[in-house]
Every structure is written in C-alpha cells, then in structure tokens.
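Just one chain follows, in the form predicted alone, and it is written as structure tokens.
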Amino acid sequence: MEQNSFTSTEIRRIFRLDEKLTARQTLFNAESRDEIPRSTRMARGKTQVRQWSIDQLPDIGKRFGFLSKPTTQKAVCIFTQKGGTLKSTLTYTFARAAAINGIKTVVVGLDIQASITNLMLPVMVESLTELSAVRNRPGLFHIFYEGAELADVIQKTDLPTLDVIPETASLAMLAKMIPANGSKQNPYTLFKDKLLPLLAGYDLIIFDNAPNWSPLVENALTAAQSVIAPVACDVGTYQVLDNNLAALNEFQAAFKIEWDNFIMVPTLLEKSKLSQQIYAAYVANHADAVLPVPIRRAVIGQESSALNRSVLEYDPASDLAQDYFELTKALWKKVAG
C-alpha cells in the first residue's frame, strides 16, 4: 500500500533534520509561521498526531531540504550498456529526491522497454481497450513530428514539482527518423536543440535510457551537462565495463562533445570478498570517475519500487535509504556546481 501522508518524525527522517536541528520544536514552529504548509491532525489513540501529505513534501524540502535549488538548469544522461544495474531505480531514487527538496524536475524515458515510466506511473488498467489507449498515447515522435504540444505528452506524478515524458510505442519511429534527419556534423541535436528549448521551466532534466546505444541515447549524451553510469559490482558488469567506456570516449570525441561531469557510480555492492574486490578495482582504476558513494544491494529497494516510492520516502531510517541520501548529495554536488 502506497504511503500518502508522513509524520514529523517521518518527515525528520526524510530530511534528516535531527542531523542540523537542535530542537525538535523547529518544524513546528516553521508550521505555525506559515513556512512550511500546515499539517492535518490525525486521531491516534488518545492523542492527535500531525500529519503532511506526499505532495507537501516539496513545500518543506524548500525550508528544510538537503538538495538547493540551482542557478541554472541542468540536464542529465542517466545511461550505461550493460543491463541490471539500478540504472532506472537510481533515476527515479535521483528524481524524486530532487523534488522533494523543490526541486522542479521532469525525466525523459527513452527506454522501450518502460522501466522508468511503469516507476514513476503505474498503470491500473482493466481492459485491453484501456491498455491499448495507454500504449498509444502521444509522445516525444508526436512533438518532433506530428505538431503535438508539450501539454499532450507530459504527465504529472504525486509530486507537484515532479514530471515525466514516458515512454510510448512510437519511441521506436522516433530512433528511426532522428538519423535521417540530423546534421552532417551531428545528427543527434534534436533533443538540444529543439526540447530543452520547450523544458525550460524545469530546473533538472533526466534523460533515463536503454542499457544499449541507438539514437536516443546519443541524443540524450548530447543534450547532457553530466552523465552518470551506474555499475554494478558485479562480474558481468566488470568484465564489459571497459569496452562499454571505449564506446562513450569514441562517441564523446567523434562529436566533440564537452560534459561537465562523468560520473560512475558503482551499484549492488555485496559483502562478499568478489564484489569488495570489484568495487574496490572500480575505485583504483577509474579515480577520476567513480563516485566512491556505493549503493548496497538490499531487498527494501524493491519493496519500495514495487510500492512505487523511492526509498527515502519508503523506509527513510533503512541503511538503503543513508545509501541514496548519501550518493544524492554527493552527485548534487556535482551535478549542480
């Protein structure tokens, strides 16, 4: 069951407020100024408990948040080739965490598969006729090609200051025609040139892609200020990892393609001796890279995806949960300059 409201001890938990404020007293008093939206009183036993619904959250991430709002827009490649990686848990753990804190966000899908799209709207459907209407609504091909407004495609989320273009099946013609109609020079500027351009009222673009190259990606590395490539610790993901690197220098170079931050962030890291060992080569032979702030493999990650929260909000107090609060700060950091 999904959780719509918190408490002031949740809402301490999220924010980690116990860690910067002396007295629990703050957020009440906050309340009571009008900085923060005022909560509704819920019976519990004998006593009335104040309670925050999820789309206040923003409100108070304004006044009490761990992420600033920045000077400028950033925009974001969430990509890497190798599959099974919390590449799309960890865009959608980023995104919401971003709103949380005010942060007016919108993430682009561009995987066909829909990872991120059925994270962030999950769909209750009852009929083929209502799934069909879902699969076929307009999408990214439909503003490029076919003249449809921004307003037809984007959906809203839980959070008011979080948005998402989702995946559609037309993503397919859309890799199709991008080619075919770019520049000589690079024909992957559509997205740059022309939706950053209608995404201006957003302060963070996330592009979440496919764990395979194709035009979107290309499109999507173009558009980016910073690309973050989640690798797994894992053996799979060490024995690719540097051809998969190979592959995005070539790209980077053959465009003359300028990031301001790449950025590794290693992911699923167990405690046994192979994946220490991994994590540890990934740190000593790509130092310039890798974020050395590892996200843990944890059941609780998917119980909150399966729940469709991120974790910081599911289960704020879990290891899992300091694991992201952690790495979100550390890639804000970068990220937002």
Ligand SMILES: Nc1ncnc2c1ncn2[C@@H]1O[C@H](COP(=O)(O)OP(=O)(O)OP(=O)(O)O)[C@@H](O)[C@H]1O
The other form holds:
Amino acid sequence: MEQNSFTSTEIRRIFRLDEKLTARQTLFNAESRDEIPRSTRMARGKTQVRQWSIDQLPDIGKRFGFLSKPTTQKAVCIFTQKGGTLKSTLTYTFARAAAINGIKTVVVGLDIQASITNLMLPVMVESLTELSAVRNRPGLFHIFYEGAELADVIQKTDLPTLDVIPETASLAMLAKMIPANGSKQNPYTLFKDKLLPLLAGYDLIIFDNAPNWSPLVENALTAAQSVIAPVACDVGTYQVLDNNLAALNEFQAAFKIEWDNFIMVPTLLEKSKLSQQIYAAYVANHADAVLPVPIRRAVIGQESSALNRSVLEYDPASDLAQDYFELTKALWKKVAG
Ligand SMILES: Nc1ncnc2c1ncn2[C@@H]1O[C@H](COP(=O)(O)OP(=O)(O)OP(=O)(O)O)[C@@H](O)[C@H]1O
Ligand SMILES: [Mg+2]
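Write the structure block of the form predicted in complex with the ligand for the protein whose form predicted alone appears above.
Next comes the full complex, this chain leading.
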C-alpha cells in the first residue's frame, strides 16, 4: 500500500527537522499561523493525531524543506551509456525530493522502455487493449509534429509540484525525425529551442534517458545546463567508463556545448572490498567530476520504487534515504548554484 498521509513524526523525518533542531511545536505553530497547510485529525486510541496528505507536502516543504527554489529554470540530463546504474531511480528520487520541497518539477521520459513513466504513472490495466491505449497516448512527437498542446501530453502526479511527459510509443518516431530539425552547427537543438520555452513554468526539468546513444539523448544533452552520470560501483561499469566518458567528451567538443556541471554520482556501492576499491578509484581518477556522496545498494531501493514512492518518503529513517538526502542536497547546491 502506498502511503498517502503523514503524521507530524513522519513529516519531521521526511524534512529532517531534528537535524535542524526544529521542534514539533514549531511545526504546530506554523500550522496555526497558516504558514503550512492545515492537517486533519485522526483518532488514534484516545488521542487525536494530526495528519497531512501527500499533496500538502510541497507547501510544508516550502517552509521547512531542505532544497530551495532556484532563481532561474534548471534543466538536468541524467545519462550514462551503461545500463542499470540507477538513472531512472535517481531521476525519480531527485524529482520527488525537489517536488516535496515545493520546487515545480517536470520529468521528461526519453527511454522507450518507459521505466520512469512506469514509476511515475503506475497504471492498473486490465487488458492488452487498455495497455496499448496508454502506450499510444500523444507524446513529445505529437507536440513537435502533430500540433498537440503541452496540456495534451503532460501528466500530473500525486504531488501538485510534479508532472511528467511520459514515454509513449511515438518516441521511436521522434528519434528518427529530430536530427533534420536543428541547425548545421548542432542538429540536436529541438528540445533546447522548442521544448524548454514550452516548459517555462517549471523550476526544474529532468530528462531521464535510455542507456544508449540516440538523437533523444543528444537533444537532452544539448538542452541541459547540468549533466548527471550515475556510475555503478561494479566491475562492469568501471571497465567501460573511460570509453563512455570519451564519447561524451567528443559529442560536447563537436557541438561546442558548455555545461555548468558534469557530475558523476557513484551508485550501487556495496560493502565488498572490490566495490569499495572501485568507488575509491572513481573519486581518485575523476576528482573534479565525482560527487563523493554514494548511493548504496539496498533492497529497499527496489521496494520503494515498486510502491511508487521515493525512498525519502517511503522510509525516511533508512540508511538509503539518508544517502539520497545527502546526495540531493549536494546535487542541488551544484545544479541550482
Ligand atoms: N539502492 C538500490 N540498490 C539496489 N537496487 C536498486 C536500488 N535502487 C533501485 N534499484 C533497482 O535497480 C534496478 C535498476 O535501476 P534503474 O532502472 O534506476 O537503472 P537505470 O540506469 O535507469 O537502468 P536502464 O539503463 O535500464 O535505464 C531497478 O530494478 C531498481 O528498482
Ligand atoms: Mg532507466
């Protein structure tokens, strides 16, 4: 069961209010002064317990959060060519973290496998016809080539500050069409020139990419000010990292793209000696790019995704939530500058 309401204890955990020495009473005082939304009361035994609903989290986050609204719009591209390094999970957790802090966020799904869409818009389909209706919804392709409006394509989530442009069946078609639309200097400027202006109402745009090179990736890399590359602390990722970084560098040089940030995030860190050595090697060999705030490998990561919550909301007291809390703060410091 996904959790849809939160007690003051849970709110304090989610926003780490103990660390900020914010007392429970401070939360209640803010409520009575209408600085945060009003809770509802639920009987628990003989006492009445205050509860806030999931859609109220962003307004609480605006007052008590750990990430603040950026002064200008930020576009972030999450990409590495290696599969399974937590790109989609990081996109999801970062997006939900920003959104519960009151930052208006949109995720753009660019992987035909639709992992981020499935995380953000779980659908209970009962037949294959229904499933294909969902997959055949209008998508980015229809905005650019069929005159669809953003409103036809964008989907809302349970957080009022978080929307998604889901992956649809027409993504493959879009990937074929877009190279013809950019300039000679850079054929991949469609998102930068046409999509970012449409998304002007958002503080944060996050592109979740497939693990392979494509015109969609090239567009996202061109549109973003910050690129975040999750790198797993395992042998497979370690072995191909230099090749993958070289390809990124070549692309960046060929089209003279300047990013404010290129950030490598170590993920799936294990206690084993090998995983720890790989982590240390990442930090030593790429000191200027690696953010030394690793995400551990933990079953709860999969569990929370399966319940369509970020681990920050699902189990805020867990070690994994602490990892993401530290990571989102460190990332935001760089991305939002
Ligand atoms: N902390 C964690 N530890 C272990 N597994 C995790 C953790 N967090 C998420 N997972 C699981 O790891 C798998 C891969 O994660 P994810 O889909 O985010 O990777 P990805 O880089 O987006 O993959 P792809 O390259 O296929 O797009 C998923 O099944 C996810 O639920
Ligand atoms: Mg993915």
